[in-house]
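Taking the form predicted on its own, here's one chain by itself in structure tokens.
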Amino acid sequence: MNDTSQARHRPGWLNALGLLAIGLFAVGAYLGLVVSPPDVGQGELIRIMYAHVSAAWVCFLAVIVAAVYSMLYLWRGRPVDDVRAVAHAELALLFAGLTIVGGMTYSKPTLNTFWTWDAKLTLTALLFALLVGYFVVRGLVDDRERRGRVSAVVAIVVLASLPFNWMAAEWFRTLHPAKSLDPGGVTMEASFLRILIFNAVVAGLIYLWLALERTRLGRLEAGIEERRERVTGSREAIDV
């Protein structure tokens, strides 16, 4: 059985892990709105931050693991790597939007603004504009092999960018909060904490569902543009 072959059929572990995260999910929404107790200095409002801070999170990581496929692609050439890699780049873009949204839904009513351009907020949109470009460059090239390449390429420079991100708040004192979960200690209450964490888990595991449908469906579109390929080159054979 070829690669396409076994793409095409969806594993009944990959629907069985599709359902954990769903209802996994629902108890994490529940956590969240029902048992969280309200923050003394923000109240209410706390329940955002379990999924603005849990989506900023799955963003980072889907962004490290599609540089690393990236990485391998150029290594190897193995269309496989680039298939991966594309398919976390698109979640890194989900979870970048998903980490605006949530964090200017926080913003409004904490800070009195949707929007400012401080440091860490700025290099948040630098993040998503990279993500996008990943795709048009994507867009523009023809040619599988050179079209890995050079995404690949992009997928590094996205890369390059997070250390900056992830220190912003604590370089720039700005509006954005400093993190308080870091290697250095611990500064949010155990309830908020524990809290956050299964749901940032939660939040990996929907990812991790995600990315391997979406790669599945990946290998089934590099295997039908591979035939079509085969097709025009046959015909064009004939036609010389």
Given for the second form:
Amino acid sequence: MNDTSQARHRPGWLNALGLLAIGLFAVGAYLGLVVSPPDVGQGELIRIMYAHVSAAWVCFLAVIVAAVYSMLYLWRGRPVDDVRAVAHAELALLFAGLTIVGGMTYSKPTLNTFWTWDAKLTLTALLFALLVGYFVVRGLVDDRERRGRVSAVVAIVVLASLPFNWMAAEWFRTLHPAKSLDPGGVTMEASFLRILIFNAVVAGLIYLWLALERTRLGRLEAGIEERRERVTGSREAIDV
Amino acid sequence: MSELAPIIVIAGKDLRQELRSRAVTVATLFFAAITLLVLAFAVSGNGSLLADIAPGALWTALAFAGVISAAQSYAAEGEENSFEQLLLYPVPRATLYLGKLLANWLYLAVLAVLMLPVTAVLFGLPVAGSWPLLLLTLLLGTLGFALIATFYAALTANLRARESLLPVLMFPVVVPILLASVRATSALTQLGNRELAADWLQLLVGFDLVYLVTCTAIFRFTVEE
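Can you give me the structure for the form predicted in complex with its partner chain, which would complement the form predicted on its own we have just seen?
What follows is the whole complex; the chain from before opens it.
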């Protein structure tokens, strides 16, 4: 299979990308923890915002990319698109978890509670549950083609629920603050905004690096699975 | 009109089948009623709390009953492999979905209309004031629920552990629909705030449209064999 022979040799630029992402992450942490001035309202707590908001944005991006690869899989039927969709869905789950943990860290000192059944928080918890469901489905289907198709369908439904999460802070004005970045206007002060954008881009770079690594790994796994099926002629032997 | 006819035929088939056997009706009607009774009993003695949780109780009972009815609508097809023959009909797969959806929706809407007075009596919920909007809430809420339930029931119909998998997969998706339905119901009954209810109803219409388009568009991938 052409896919696996390409994946077997680890490209050098992947290491370079990883090193760049980690290096820039250190710069972003320095900007957020040292350079950034304390906020008038929240004081030093503004520093959590850089990590929390970056994680949330990357999570949304990963859900969209996973769904796009899922659509491509349904459309073209190429196994590599399923491998890519899984890689991005895993990172969506990871960053959804980070968003929730970061949000709880942020809200305990600012809102004096770790968790509240605010619409935005509830929908983010549900997004996490939806992504877990994606992997539950994958674990239950043995046939590769069917597993890819069924989980792709689930990924697209997850995408369909995303706009409600995105708009939740706007529609339900409760505890979670409204979006401060909009095409219409920016309400955040420029010094904070620049550091947030930098950190978000770095988070995106880390995401890209992990996604590429995970895709490479997934292709190797798919290659092994396919080879075993060819040698043994059955699926049962794989679990032994 | 010609596209609409097969949808009505499929929905009619499902509803006729149900009218003859009444297997689902008996199960869901009693299950929904018992859920309401258990919840009412759990907080009985506290009159104001009883009325407070009434909208949530009503929609919880409907959601539990809805999972049963949606799963059953494919289980019945599976018994004699009749779903494969349904797939052979010269209509798009989306038509099958819309037909099943229509049957499930009508069934759930009737169940909801039956459960509303039961809730009103058991929980002391004032429903008389704004029943046209309340009826609309029931219709939109059950539509959203049926959209997801019908879709996921088809997806899980052939999977291992489908009985436990269906609620696990569909509840995170329907929770926003239930949330909006509960809030709209309580806005109409307890708060008497029609503007607030209208906001939630708008959101329900949004949910219903997004999932109607999405689920109809990708339904064919859930049943392809």
